[in-house]
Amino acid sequence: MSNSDFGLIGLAVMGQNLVLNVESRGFQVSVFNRTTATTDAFVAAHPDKKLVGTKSLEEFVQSLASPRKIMIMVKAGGPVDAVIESLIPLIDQGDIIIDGGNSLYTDTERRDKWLGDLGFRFIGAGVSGGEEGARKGPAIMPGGPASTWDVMKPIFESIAAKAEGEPCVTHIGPGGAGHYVKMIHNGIEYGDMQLICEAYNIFKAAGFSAAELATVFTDWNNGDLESYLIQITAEIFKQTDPETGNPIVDMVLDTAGQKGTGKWTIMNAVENAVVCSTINAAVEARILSSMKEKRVAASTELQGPETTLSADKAELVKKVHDALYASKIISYAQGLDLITTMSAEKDWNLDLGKIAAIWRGGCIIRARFLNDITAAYRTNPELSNLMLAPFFKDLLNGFQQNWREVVSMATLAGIPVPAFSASLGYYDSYRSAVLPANLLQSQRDFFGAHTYERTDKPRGEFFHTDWPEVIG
């Protein structure tokens, strides 16, 4: 048997599906898993596939054609480093190691330097699409040297999802750029999911049944809100619990998990002084959801309004549609603004048009309006904020009244809408020529002599007032 074109380490579900995807495109694939029984069972389950099961890393490495292309699909952090350390004595200079997990981009940059100094090549590749995407075509966000991308391009383009005839993969940029963009993708995903959940909560308070919600979300998915997340939400509302006969969504405990990429996004936003309030609200909402026992106890002590939500259902659907769409634009705008800032900071020269284009298929946040985002950045690569692209500016101007009414009615009814509210707050702050920060800066100068600029003087000149002494 000839040497394999590609190798993968880590045969959990994502790894297995990626292997089957690669093999289906005409490549022979070698596989290795720490538990040999997993390797044996996987290969045995696919006797007609060009798969080479190996029982040791040495055998695995020897089975690969040069330059070796080795993808690691193991848990982020220490396990990735451990696999790399085990591979180093076995591979040759010029061989390529690909980390396809959700690694923190700073870890990827460290590994890129580590392996580069030893003469090896490294790619940190964000892979989005879940189990189905891995099998049928994910969105792939590879970072690393352009020359390494050239070697991997035939395989990556063949296995990626396709949108508008284009593969949902491109060379993102050097070093940790690929995993960084995947991190922001996941942050936007957090925002998207929380906004959908807030829309659901409003509808639930207005008395919508699961069947009605399935219809609403199906209709939305057939319109301008078409997206993977809207589509699966419609399917969720159609499912009945076989044990109780109730809608399955009503039987799921309201405590959400998270793996860290949302929190990483917020931490990076703070470090770069970029506002990501929608994503932050989504992360905090998951944290609050995990405080189930405290919330149950507080519900008996803390009062809410006596007002309940009452509205014409058809009218409410339209208003929530507009609020969801507008807030969704803000989530993307904030994430893309963070990418722009980080690109300049790291000199990555990231192309937002290309990034938005590969998000149009395969990934979790794929949505119809990513075509419009792609067009906006291809038309104006220097666009300062997505909200200012003509298409999105017109939408926000048109939707803002219903957006306000949804946030107002939810607040008056005591329905938490942190991501809707944060999105609207960002929109209103960004469009305000004057903010009350003049008072804030006066306060800073009062207690700390931090100085301030004046409205009647050129920018960059700073002044200080001798404020009166306050005793108390």
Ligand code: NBP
Second form
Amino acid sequence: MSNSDFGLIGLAVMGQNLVLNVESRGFQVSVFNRTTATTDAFVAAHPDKKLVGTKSLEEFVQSLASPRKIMIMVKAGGPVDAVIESLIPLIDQGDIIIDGGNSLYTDTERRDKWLGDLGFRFIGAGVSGGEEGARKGPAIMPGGPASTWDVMKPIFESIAAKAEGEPCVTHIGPGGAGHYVKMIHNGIEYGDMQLICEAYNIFKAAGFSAAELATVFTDWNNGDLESYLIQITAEIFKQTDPETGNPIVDMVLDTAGQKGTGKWTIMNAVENAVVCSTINAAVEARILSSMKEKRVAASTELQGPETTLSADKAELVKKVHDALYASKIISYAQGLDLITTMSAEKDWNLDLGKIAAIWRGGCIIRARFLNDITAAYRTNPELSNLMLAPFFKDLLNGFQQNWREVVSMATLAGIPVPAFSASLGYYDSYRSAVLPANLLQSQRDFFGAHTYERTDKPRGEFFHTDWPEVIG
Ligand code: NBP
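Alternative state: the form predicted together with the ligand, after the form predicted on its own:
In what comes next, the whole complex appears, and the chain from above leads the way.
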């Protein structure tokens, strides 16, 4: 039987759910997994579906209609190369391989060239939405040749989430652009999660119960902060641990894991001289959280302030709302700035309006305010920084006072707010016509004769001072 419309390799959580999604749109799907017992169990569990289970890659490839459309959904890194190497002798010129995992975009660029040189077609597609998104409609960020995207478009558009009637998938750009944008999506996700955790930590210090927290987050989800992450946070606060009867969140150990996309985002930001301080704070907060034993030991050695947090609860909710929303705008402004910079660097010609639009549904960072981000970039595709779009500028100007009060209040009470304060630091630096870098440049000239420009001379003219010698 060689008539399946689509084939998928890698039947773990994401693969299985994507297969069921594709099948539910009327396509016949062939499946293969390295451990064939998984394939057997999966196909047996869905006897009424148009699935073709295969036990070898040869059988899998033979079961697909031409040109073959093969999606790889295995662990990122070496396994993707291993699967591609095994496929190469079996497939024909013009067949399409799609890597749907969280691959590093530079790996995708390498594979794009490798497969392109051999006459095959390759798409590196970021898929976001976790298990539920994969099953019901993820956001998909495909990169590769536009002509290959045209072939894949009907399937991708049918399986993607829909937002405001538009599918949450678009051709992002050539080569590794799709996986690159997925990486930034994940970096932004890190920022969003950390900002929510800092809001929670302030409320906890102010004596909010889990039930009160559930109410706050439910209310926020009914307002301008509406988003998947705020929604699931409200649900988390409602859950009780069956063993102890305590809120489940109080029973979860405060050490966070990470798989690497946040770190990759930060490394790329530094390489491109773009500030992503909110995401950086989020990555570092996870690192610090993982040092549980060291933190416990230091907690009895290093002193904090005497002050504790006392505030009117309703007033605090309003102030933290403003601090969270303002910091979130900064985080997106930084992530989108990085995309803009890389787009120019790589000549990708990325459309930020389209990218923001596909993040409105299916993915983990889906949020009401992505409608406003989409509108901002559709109105002005050349926007230099999201903070300066009229809608967001007005919000920031309105939020900034409460934002400062929250950062000060938390700092005085010894509650760590690294992402709130990093965001505020970026905001204040960006809006400063004058920064103290005049002193910094003087220091550089002092010890290294690095020269400086003068305030009273045209830019581009460089000066040096003969500084006094310092002994000792
Ligand atoms: P995993 O990332 O846990 O990978 C498991 C799959 O990879 C299994 O099918 C396994 O086969 C296969 N595999 C491995 Br491991 N090494 C292999 C090899 N050398 N050759 C062939 N197959 C190999 O699965 P996942 O969580 O479904 O994620 C798949 C991709 O999607 C990853 O890149 C992930 O980062 C990305 N992603 C995941 C999520 C999520 O929420 N989980 C969300 C978005 C994106 P086996 O059964 O024989 O061991």
